[in-house]
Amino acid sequence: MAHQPLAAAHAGEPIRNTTLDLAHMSVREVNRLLHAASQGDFLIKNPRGLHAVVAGLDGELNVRIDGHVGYYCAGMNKRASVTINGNAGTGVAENIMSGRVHVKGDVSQSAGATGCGGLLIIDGNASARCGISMRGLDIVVKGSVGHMSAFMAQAGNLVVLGDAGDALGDSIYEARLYLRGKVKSLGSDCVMKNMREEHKTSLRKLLDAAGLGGTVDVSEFRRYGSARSLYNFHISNLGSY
């Protein structure tokens, strides 16, 4: 089955509704096909949880997973679509550059850590550190959040329509968060910050590219960054690095 479509994606054609098969092929055999693919649309059956799949996509592919998948699931992805028909387990999208990954599902910790761009949509909840070092991201997450998401964020914006664990945005730096729900805890110099017009229109664009369109309001979220007074080392600031 991998090697007619391989061939068509060296010819650089259009790989059409192609099924890919996890309990017959290994996940290298998938990766690569699918890193010799620039465009095309795939089906991967039976991911049984296992790791790594699809990781390191480059190219206008639309793929989807019908099941649960391991760790780094859609890790480094640029470009492609991946959507996941189950669960999620550590650091999904871990590392996006551009494109856009969609879990059906609940992801484990570390959900689009150190992403660069692209939108990461969780359809349940995250668990711990969401967004953890996010340098451009944009995460939607229908759910909750576990604690110290966005820690140490850059840029990027994290929105979650449900609740907020221990240490939301600790140690962050210019990453907007959005959240509806109930935050248990702030981590350190992360505050909560004025809803101005233009935060309501980027927070309306999110939440429309995640499918929501007019169903959610957004005067009904909280918008928190950073209060910047960690930005530089000072003594009296010792206990909150």
The other form holds:
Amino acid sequence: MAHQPLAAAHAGEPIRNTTLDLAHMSVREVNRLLHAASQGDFLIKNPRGLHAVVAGLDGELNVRIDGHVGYYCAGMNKRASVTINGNAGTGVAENIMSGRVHVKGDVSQSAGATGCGGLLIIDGNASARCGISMRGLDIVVKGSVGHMSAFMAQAGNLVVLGDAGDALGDSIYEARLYLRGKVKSLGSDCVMKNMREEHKTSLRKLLDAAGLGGTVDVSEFRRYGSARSLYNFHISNLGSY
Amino acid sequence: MCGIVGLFLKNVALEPELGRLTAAMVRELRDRGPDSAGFAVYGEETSGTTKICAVVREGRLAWPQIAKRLSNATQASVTVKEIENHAVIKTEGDGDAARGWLIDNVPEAIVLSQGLSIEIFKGVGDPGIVVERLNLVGAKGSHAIAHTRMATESAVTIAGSHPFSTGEDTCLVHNGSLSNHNRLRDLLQRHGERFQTANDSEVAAAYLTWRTREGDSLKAALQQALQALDGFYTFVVGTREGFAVLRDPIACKPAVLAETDDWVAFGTEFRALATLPGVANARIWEPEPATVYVWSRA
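Cool, the form predicted on its own is there; where's the form predicted together with the partner chain?
To see the whole picture, the full complex is given below, headed by that same chain.
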């Protein structure tokens, strides 16, 4: 990435290819500049656990954040690609619509909560309630996930290379869960399901998208999903999910 | 809400910096608990001398006279130093007896702590101003725990501010709420515990005092607490030698731990830890639910 100092950006015009330093700018100032940009590469420095860093992006942006972020980083993301070189607090990529969020460290609870689309990659571990109420987002966790992950998950895929904590997929709707490690316990209405060829193909695509293509054997995974005894599911409505 | 910070130094060279580092952590979590704040510092000890910290509920008290009465009542030499609306009383007599006498005889004050090492200070209002006013920045010692409070279970008063301490050199701060504290308070009172508030967190502190008096280690006492306490909690606990963290079985309240060769630090959120020296290379993790973490200088 080629970066120019902020001062070099033309006044009144959206900026591109810029380093933004949260030691000298507020989160609101940084987010406002990024909301105005439609494309470009951006480096965010000194996030220091601040909340709502790069929330609400909507553009073909590549954003790299060097350091640990607080709550709701990259929330509501659309189209942008955000990489966090550090850990993320509660609700990273919550309600993400599209684009890609990649966390190089660990994440706190409720990662990807209610996400509608896009891809969330977590290189480390995720704590409790990862993918809670997800609605179309794909999540790939290279480590393990905590308790109540995929609680009431409606659509999308949660792939976990490590283990899952208590009550995985409690009250799950139509999301698919792929787990390589052990599960401590399954939540209400969540059951293990057959891994058919279509699921292996789908999982392979997800792993490829997360940069794991060829390094992980899809036959090591088990699939979990809804027993459909807890909500008013009817097979003729499957197309709606 | 509520914010907790804790700093346990492993490198003694940092001890003169304890207060400055802790105060910076508190300032980061002001917005999590804007109504009151308090802190415990484990600092200087004089062999055979117990320190008792007390705070006046309202106005001022004639502490030199109270010290004289305490001295007569306990047949021990007593000195007192006033810091703002707090008094730091030093006695060569029994600390628990002195605490009991003060609770019985000086109802205008709240006894905050007693022990060889611990000192607790509290105030109502903006936590940044509270720690400034009570000079946390100048504190030296081995470990410190601080709390910024958003009151839910009892009123916004000095008495309701954390940390809570009922036993020698032990204190507890709490983010959350307990649902069985009334019943447990009755049980603990039958075992001789003295309470000064109607606050749920004081019950958790007294529970640890009771268990350690019965011979449990800090770790064992916290493991018992998992069975005895019902509700939401992240606790950070200090003892003369130790520092501990416990979250409830569903990890309802946030918590981050970080450790380097020089220190162990707790923050309700990472931003509280962001100013610590060497944090960029610290091991950082979220404590697991229902898991007791203990560090000790012994």
